[in-house]
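Next up: just one chain, as structure tokens, the form predicted on its own.
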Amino acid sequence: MYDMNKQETAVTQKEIKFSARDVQVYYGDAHAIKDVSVELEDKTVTAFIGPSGCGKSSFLRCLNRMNDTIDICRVEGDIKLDGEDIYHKAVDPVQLRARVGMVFQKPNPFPKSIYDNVAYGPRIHGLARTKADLDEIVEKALRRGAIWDEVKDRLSAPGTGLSGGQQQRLCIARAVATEPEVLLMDEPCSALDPIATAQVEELIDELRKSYSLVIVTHSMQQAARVSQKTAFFHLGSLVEYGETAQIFTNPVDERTESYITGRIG
């Protein structure tokens, strides 16, 4: 099992955003995540890699309590955001998800206008006092989503009418509109063509200046391109976590090496 203490000297360079200790996830009787402990740095892209069904998405969903929406799911252990227990009974999951945004595998714009897709979060969280405030928030989010220039003249058009890559960037703009501190991305490019994938990867690199990002990806090439830290999951366990370059060129665990060289997975 991965030993977090080995990394502690390395992770003192940046502030720790998320800290997880001994996390277990169960779906009914199935033990999906086993004893995962990890510290995720601020203003860093962390990639979760591993074979299908290894637990990387299940663990990602623990970080904004999306697993709460699954009746048979049970999460144990300790997960802290800026030192605060996110599973404490006083924590409102809706407010937590404003701080920890999420972008899903398949672009999922609401059946609303481009403007209303982005304005939805700020409206329900009361972030804008006036229409002018809301207009400013929407424009800023669309600029951060690297899609403003493509949609600024058709904000009243439906978000579902955009191309796949544009829809995913709209969903990223929607996620950042509530000014989150962390962005979780669950295979955000798997439904996109190579050009749209390159645009989203470029955007991820830009967003790192403002947010902590955690990306689940089935593409090791993508993990190598966009992340500074990589966590390798296998059979529900966190096998190895460290600097991306080190994980890909000189992994400590032979299971990591086997996955990266294509012998497992």
Second form
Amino acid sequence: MYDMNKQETAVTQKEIKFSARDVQVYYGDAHAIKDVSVELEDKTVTAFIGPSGCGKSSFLRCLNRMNDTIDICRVEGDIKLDGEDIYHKAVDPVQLRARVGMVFQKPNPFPKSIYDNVAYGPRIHGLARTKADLDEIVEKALRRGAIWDEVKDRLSAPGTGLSGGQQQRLCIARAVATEPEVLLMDEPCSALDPIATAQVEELIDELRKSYSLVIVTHSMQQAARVSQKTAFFHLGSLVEYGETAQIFTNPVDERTESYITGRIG
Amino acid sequence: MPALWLLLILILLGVIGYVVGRARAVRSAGGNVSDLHSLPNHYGSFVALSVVVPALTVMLIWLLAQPLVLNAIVSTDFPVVAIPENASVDLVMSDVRRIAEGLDKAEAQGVLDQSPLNTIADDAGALRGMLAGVGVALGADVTPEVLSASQSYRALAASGQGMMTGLVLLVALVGFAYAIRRTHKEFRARNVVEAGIKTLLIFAASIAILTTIGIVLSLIFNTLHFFRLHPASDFFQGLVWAPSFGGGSELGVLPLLWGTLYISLIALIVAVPVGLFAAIYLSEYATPGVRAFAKPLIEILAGIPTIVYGLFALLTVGPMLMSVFGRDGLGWMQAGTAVITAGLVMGIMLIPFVSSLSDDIINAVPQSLRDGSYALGSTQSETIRQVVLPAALPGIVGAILLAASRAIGETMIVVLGAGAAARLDLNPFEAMTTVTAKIVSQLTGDADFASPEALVAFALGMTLFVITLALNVVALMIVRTYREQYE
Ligand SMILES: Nc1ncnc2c1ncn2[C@@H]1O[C@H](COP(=O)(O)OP(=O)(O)O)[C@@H](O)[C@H]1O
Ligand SMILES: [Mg+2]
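Condition change, the form predicted on its own to the form predicted in complex with its partner chain:
The complete assembly is shown below, putting the previous chain first.
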């Protein structure tokens, strides 16, 4: 299930990574996502923006089937990853989540050492044969998470003892350690101070070279800084989707314009 | 019940004080409530508190002190020659108090017949019969000295009661007058009431603390008293438990401690896996419907009185084990009462304890950790084993220690299920006994409470207390550090 050749496959043209058609999400009787259809590109940062409660997180969680862990949640429609339906009966959500990593709003390091936090994914997926392999994977992930220099001397210290910004970068390192193809980030900077935010944004830009990224954000400036594509959600619908520059300078829909100019939200 | 009447009068006075105080405060502000320093209610409460609290305090102290004072007065007047040879003043005085109480009751029920009191010298049995008629049984016939002592006891008690009523009412009225005089719109009633309430709460807290200290002190002193009568080395190092009230007992605690620990260990071996797995199922796998139904059902187990578990051990589990391991089966067991019987049943008793504590602790593990683990592509059981349980581990260890301290203190199940033989043995199919069961057996029956064989109960109680206290302290420390981790 793990594709070692993916670096070679997507070198030139931007491919479609996720393609969603007529997605509906229900929480019990509440209809949270209505008829969303969107195509997300590989090696691109896509930003989801929109007022609170408009369904950004709900849609994001459809992409790695995290909604399955919520009892009352029901997803309908059609979502394809590399052309394969991820809600097909034959697809194991556990394997899907190894390919589609996720970083949460609040940093959630496990109450384990920094090393064990990062090694968690590789261990359960059997990515390392030897201790040396694992050490290498952990170091590489921590470097990609731009936190290696800060923690290399205390890998056995608890991950929960780091500062908020460090914890979030540790969580990003933990997510990239399983070598996912897509990384979903749900407001990854909302609990961080400006300096930590800048570090995470830099990291996102760096990660774009190898992954497809989706980032939910409440900050218009952040969306403009880090993303190439932007999707604007409103009341459970996808209102507008396009190049970030175009959305911010020349939105087509008047709801988009009101939101980015601060009139709704 | 004059004390009850007095209490009602005080409460009534308090209510009146509240109304009057409130009205007076409002009047002092010319009906303009916003001119008052405090709310009108504060003035009312101030008067009510001033009436009730000092008066109640006096009443309480009086009620506590009166019996002591009466005892002292009556017993100094009691003729020394009239004390029987084999009794002490204390014993005689307890007779005196019982007779006084009996006469009070007889009078209240209207059966008090003056004739036997006058003819006591001729007919000693008549008084005893009359008292037995009102429910006060006496061990011996009443001597004239004891009777006259109890009569003077009654007289003193009655006048004491009168004096108390007067004094309490006086204090209440003085409080009333004082509080009314101070009630004025400038008076800071709120601050006084707040301070008064705080004092009341402190008082309640100190009662709780003082009783605890009192119990511990009495344990310590009686234990020391025991060690003066019996060598401590035998108690702590003796391998034999063989009390005999004739003297020459061997009172080694080790066989009892061994029994306690062995039975508790078996109980934990039963309760911890079952309770923990039940908790994991309930908190991680069960649907809300199943949970709403199963959780209370398991917790019903916790509401069963332990004597019922004891019956269950003696009458159900013991015979069942006998049919498998007894003479008709494997032949390992001699009787139904054995370590394994008590251990199994105690384990069942502890299951809801372990499961509901663990359930709370597992639920306290933040959902974000589970989400983090799922998002990395781990399965539910991997998430539970590698993230949820390690995160909950300190709390679960705390829960297990609390369960252990309950097992160690458990009495009824071992009294009925484990047998009575104090034994140092490894065979779980043998009867053994525990510290708690021996405390019961040392104090039941016709024990002389001054003998080392009875006083040893205090030393045993002290031993238990120290062990469970240590377990509880460690458990609470672990649970607390665990809580802080997520706050
Ligand atoms: N676990 C849940 N249970 C019930 N309703 C939910 C749940 N999560 C989200 N919702 C509802 O779905 C809607 C969209 O929420 P969400 O996707 O979290 O919005 P956003 O991330 O854009 O703020 C909201 O109305 C919210 O109340
Ligand atoms: Mg959200």
